[in-house]
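Have a look below at one chain only, the form predicted alone, in structure tokens format.
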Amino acid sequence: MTLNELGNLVAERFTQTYGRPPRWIAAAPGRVNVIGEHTDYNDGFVFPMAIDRYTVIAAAPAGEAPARVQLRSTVGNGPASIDLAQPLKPAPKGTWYNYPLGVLAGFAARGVKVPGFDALIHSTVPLGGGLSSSAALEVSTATLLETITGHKLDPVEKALLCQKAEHEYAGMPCGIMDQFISVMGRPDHLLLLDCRSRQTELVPMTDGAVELLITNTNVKHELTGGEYAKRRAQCEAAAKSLGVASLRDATAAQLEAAAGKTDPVAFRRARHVIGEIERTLQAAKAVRASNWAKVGELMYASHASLRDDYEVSCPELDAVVEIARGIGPAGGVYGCRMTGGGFGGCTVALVRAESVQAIADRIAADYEKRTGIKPSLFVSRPAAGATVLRA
């Protein structure tokens, strides 16, 4: 389906909802990571696409309520009406619609008078996959808020909005990477992402003969959240043990010439995310010159990172990267690696467009007989960020 196409499904079930058609629809894409994992919040570089899979939501003015938003959700959560003449306050922690709300936050802290709307919220992107569904929802309420009120933000301030929106509405201390590629994604590019300047520059991939393969494990293990938050503190202190602001700014030498005096977890932590912001930028480089092969042996070598010296991996994910190097560059398969915080969620594969109904059966199957667990699998090429489908 199409992202027009889908839009005119959200307005037909919006109409069907509210008995009246939607003056406003917007989307925004969730996105897959290709390279570049826990660098964020290290100052370094991402490299991640748009996905074709959104959120999109309908809207019409509030009729009895002018200063009311109602939100209806097609995926099962229930109604929620936000009184806008009352100080906007996360609702209790869990809550669905605290990421929509702390946008409209976001509005109103600027001094944009949000008039009352109905809105009806319906995503394609898989939840809990690790493929940035809060960041879809926050950046297409975002791009609905624009839309009615007129008041255009510039991209990174509106990123930066929806990333605040998530760390004090939702709780959870996320990096940029997922708001922007929502807000910046572009058909047929990447966006190599410095996560400390913000600077971005979008990398073409418009060789057709390559696509992204994505697979869902179908598994997510709780323990996460707690695990993120270590993470994040065991990188800031082998930063500090190597006297340098944030891990951007050490070298490997460094760190290796550090290792009799770092804690070595912290040490193991620290070597992840300094290969890992190289790996980004030699993949970045080798997209530009189509080189495949490259790319996939950083895709690898990234995943073996991320599970032996980051250990955010777990047998599932390992199982679908192993059953994607059996397959090999013969077999259409370039690289694959996990995607995501980890700990379950998706893995990302780099393969060969005419193979890939294959080697995406050879997985389904394979997988399936390791863990029993059937996965879900499906290609993107690069695609659009934020589009407004209505004004």
Contents of the next structure:
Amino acid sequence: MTLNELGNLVAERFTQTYGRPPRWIAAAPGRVNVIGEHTDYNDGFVFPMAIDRYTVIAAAPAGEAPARVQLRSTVGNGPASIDLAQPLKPAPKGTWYNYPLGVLAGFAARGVKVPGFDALIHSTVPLGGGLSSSAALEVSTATLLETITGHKLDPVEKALLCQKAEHEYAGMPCGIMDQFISVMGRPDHLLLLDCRSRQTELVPMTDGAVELLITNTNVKHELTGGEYAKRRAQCEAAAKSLGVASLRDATAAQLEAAAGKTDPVAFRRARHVIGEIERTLQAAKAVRASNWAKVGELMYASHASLRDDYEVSCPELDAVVEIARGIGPAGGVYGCRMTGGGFGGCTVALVRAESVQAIADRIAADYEKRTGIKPSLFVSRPAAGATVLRA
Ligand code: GLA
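Alternate state requested, the form predicted in complex with ligand GLA (shown: the form predicted alone):
Now the complete complex, all chains and molecules, led by this one.
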């Protein structure tokens, strides 16, 4: 289904729900990170792409005073009613509409007046699958609010507004990767993002000979739990003990020299981050050269580092990577790794396009045999970032 077709479907559902057609429709994608994991909050590099899975929001003016926003989702959430005349504050932790609420608060903080509206949210990004369903919800809300109010945000400011919503309303201290790629994704391109300077480079990925195959382990990934925040704190502590502002500024040699004086856990966390930043830059170079064997090798190394040094993988993610490795280059697999925060969710594999179906079948069968869980697999080309479908 194309994005326009998806928009039309959501428009129909909106009309069924509210008894009138929507005036505005906006969409924002989930993402898969090809490489550069847990580097964004260390001022490093990340290399994600938008996937052709979207959160779509359709809305129409509510036309009654006092102004309020009514939110529903097609999976039966809501209605949530937000009174725009009152100061906005987060709903209890875990409340589904905290993401759009945080984005509304970001517009309010900029003095942008939002009129009342009714909205319906529909998503094809798997929830809790590590493909940034939350960023897709934040960025689609921000895109809708830009359309409704006419207050257009600079893309960097928009991504930062959404990240703040996630920090303050969802209670998840995320980095900037997910919101940036959801705003800035471009068809046929990966995004190399320098998380310190916030400079971006769109790297073309047009070679039809390879595909990115995403495997959802269907083990729910839960990041608002403490592990993510704990990793962040360990990285900050490691940077401090090395005497640098962030791990971006540390070298592998510097870390080795400090081995005896550094806490062993902090040492391994830092080793992952320093190595991963380097691998990300090498991967960007290899993608520019269509050197798929090299990209694949870096992906496997990234996974091993996330599993052993950063300790954010899980047996199910490791199982997919082992199966992929077993298929190997002869079977059309160049590389595979967990993607996103970890502790469940998805892997991403770089595979030969002509073998993709056979590879997907084999991973699905072997994974189920090993874990007893049915995985979900799909392929995505690099897709478009946030899009206004009806203005
Ligand atoms: C989550 C966060 C991102 C990033 C990744 C790990 O997806 O939202 O900011 O830190 O984990 O790379």
